[in-house]
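There is one chain below, alone, in structure tokens, taken in the form predicted alone.
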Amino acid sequence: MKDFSDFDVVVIGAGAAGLSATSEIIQKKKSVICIEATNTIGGRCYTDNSIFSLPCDLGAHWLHSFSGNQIAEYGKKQKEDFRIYKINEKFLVYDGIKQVNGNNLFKIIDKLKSLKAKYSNTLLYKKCIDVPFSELIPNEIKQNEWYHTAHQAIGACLEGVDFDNFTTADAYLNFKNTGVGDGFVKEGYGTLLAHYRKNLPVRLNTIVSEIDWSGPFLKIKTNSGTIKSKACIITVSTGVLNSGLINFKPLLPPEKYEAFAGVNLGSYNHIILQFKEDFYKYFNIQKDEYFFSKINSLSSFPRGFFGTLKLHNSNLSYLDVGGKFALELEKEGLKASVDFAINTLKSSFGNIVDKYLIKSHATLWGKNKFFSGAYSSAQPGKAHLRNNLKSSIADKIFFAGEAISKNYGTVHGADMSGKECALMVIETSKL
């Protein structure tokens, strides 16, 4: 690796966008280094193999837009290393201790999906309706006994925010599907991403404290020294940018800080439980079976989880929490998250759950200062601010990442954003 000194481009952050940008700049024969604050690459897409002695995605694990996902397509060609498949949806629905067919739940889910599609459809609406989605939901839906369960699954656990902090204008203005369906990779999405972007020059444990763009060259101050470069690509989350962890000298234009605050990160965490195989056999639970436990909540937001049982046909189950409830659990800590998940399962399966439990873990993405949350969501009234995220500063400072992608909130979207930004840097900075 080149000495820690001068480069044409410095890429800040070794998530999907940073790795993609670094790869593209190398292909253009320019000098580049990617610096990463943590001790791993992948950012919010990371597979751990130590906790359960099995591949376990602590962050992203859905291969969204499966038919057009370029990372999934890469993995499919690596047949000896990866088992990639489209999800065949199966559902297990409980109302307390009673298993039900789920028809009443799915009716509410379908109605909510239709409303989201309706207000996100540019063919139906010639103007942007940028208000909290909760204001667009009829009371007859909100008062349904399965509303909170549906809200958790396709609101908090999909968007990372509850419906009162979600706007369909975000999709109307900023999102464009590149494929259909969802998929999984048994070896872990983080493992796949690392393989996809292997052998790149990444300097780990390198924390940026200041970017001085006052002169003809950038001076990027880190805990390992100062790097001088002609340009930099910043791929850290909007949560990090809004936190002030990186100081800019001079300050960036006001519209940048407005965008960092307005397109902030939602809350979404995995509560991961490892069971003995007999647990799945006893309840006849199938591979990748979606689990719903009816949420009876008196609050305006749901307190529950959306589960995927027997993930990848392993003995791991992911019980996901999002929105305000995820924030509540984060404040209480890992044990509170695990206890909640186990007690909820007991409400359906009984105390026999304890007999089969081997190990547990919960993620706390909002507490990690190098991420500050899960993935981006524009606040109601702020969807237009994603455009402010994209603009460069003095043809020297550029931004990339999932929050800037037309497939925001996804790994493959971040990957595309990194490539597009790198090409822009090469063109506008005249390297």
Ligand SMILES: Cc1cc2nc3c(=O)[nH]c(=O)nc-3n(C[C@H](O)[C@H](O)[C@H](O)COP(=O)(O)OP(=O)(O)OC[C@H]3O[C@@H](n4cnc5c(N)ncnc54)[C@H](O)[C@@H]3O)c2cc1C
Contents of the next structure:
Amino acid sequence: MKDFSDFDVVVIGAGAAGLSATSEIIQKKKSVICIEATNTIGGRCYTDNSIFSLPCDLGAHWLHSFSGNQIAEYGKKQKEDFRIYKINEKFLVYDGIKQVNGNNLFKIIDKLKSLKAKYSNTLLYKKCIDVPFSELIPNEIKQNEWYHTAHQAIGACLEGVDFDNFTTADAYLNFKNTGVGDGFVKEGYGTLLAHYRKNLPVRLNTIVSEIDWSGPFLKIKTNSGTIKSKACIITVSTGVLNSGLINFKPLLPPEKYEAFAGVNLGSYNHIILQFKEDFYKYFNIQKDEYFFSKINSLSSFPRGFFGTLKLHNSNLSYLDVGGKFALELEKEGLKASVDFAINTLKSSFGNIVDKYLIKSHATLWGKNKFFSGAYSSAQPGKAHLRNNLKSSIADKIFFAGEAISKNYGTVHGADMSGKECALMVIETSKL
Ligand SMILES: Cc1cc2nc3c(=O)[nH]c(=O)nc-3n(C[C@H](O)[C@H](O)[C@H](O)COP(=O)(O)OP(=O)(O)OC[C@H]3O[C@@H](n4cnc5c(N)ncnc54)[C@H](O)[C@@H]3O)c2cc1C
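For comparison with the form predicted alone, provide the form predicted in complex with the ligand.
Below: every chain and molecule of the assembly, starting with the one above.
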């Protein structure tokens, strides 16, 4: 690897976007280095193998847009190393201790999905409605006993924000599907991404603190020296950009800071429980079973989880929390998150849960200053600001990452955005 001297391009961040950009620049035969603050590659798509002695994705694990997902396509060709499959959705719904057929919940979910689609549809609504989605939901739906359960699953956990902080305009203006269905990879999405992007020049444990763009070359200050380059691609999250962890000299135009704040990160975390196999047998729980435990409607936002039990047929179950509740639990910490998940499970399965529990873990993405949250969500009234995120500065500073992608909030979207950005850098910065 070339040492810290001059590079054509410096890529900041070794998540899906940064790795993809680095790979593309190498293919164009330009000199490049990827700088990563943490001690691993993958960013928000990382598989841990040590906590449970099993592959455990701490960030992304659904291979979204499965039929058109380029990382899944790569993995399918590596038959020796990866077991990739399309998810066959199954649902387990509990109302307190009673298992129910879930029809009442699914009706509400369908109504909410139709409303989202209706207000995201350009043909019906020429003028885009960039307002809180909660304002567009009729009271009759909000008062339904299953509303909070649906809200947590297809609102908070999907968007990272509750419906009062979500605008369908974000989806309408900024999201284009590139495939259908969801998939899983048994070895972990992070492991797959790292395999897809292996052997790239990445410098780990290197934190960028300043980008000086006052002269003809960029001077990029890190904790282990300053790098000179003709251009850079910044792929850190909008949460990191908004936090001011990276200082720009001179400051960027005000519309960039407005975009970092307006399209900031939502909250979403996994609470992961490892059970003895007998737990799954006892309750007849199948591989990858989606689990809903009815969330009571006493609070103004949903306090509950959306679960995936027996993930990949392993003995791990994921209980996911999003939006304001995820933020609340994150503040209280790992133990509070795990306690909440176990107590909620007990409300359905009884105290017998304790007997089968082996180990637990909870992610706290918002507390990590190199991420500051889960994935981007435009605040109501700010959906148009994703365009400002993308604009480059002086043909030298470029931006990529999930927040800029047409498939924002996803790994394959971040990957595509890295590639597109690298091509733009080659075209416009006369390297
Ligand atoms: C809990 C959770 C679950 C998710 N589930 C899914 C899912 O199932 N499917 C899906 O497709 N997507 C999912 N996502 C979203 C997906 O993980 C992200 O959209 C995607 O991984 C973002 O990639 P990125 O390259 O844009 O950013 P990142 O992965 O954040 O990469 C940016 C990198 O920059 C580094 N960095 C930050 N600051 C600095 C600095 N100052 N100097 C140097 N480096 C720095 C960071 O350490 C990081 O590695 C999930 C995310 C989370 C948090």
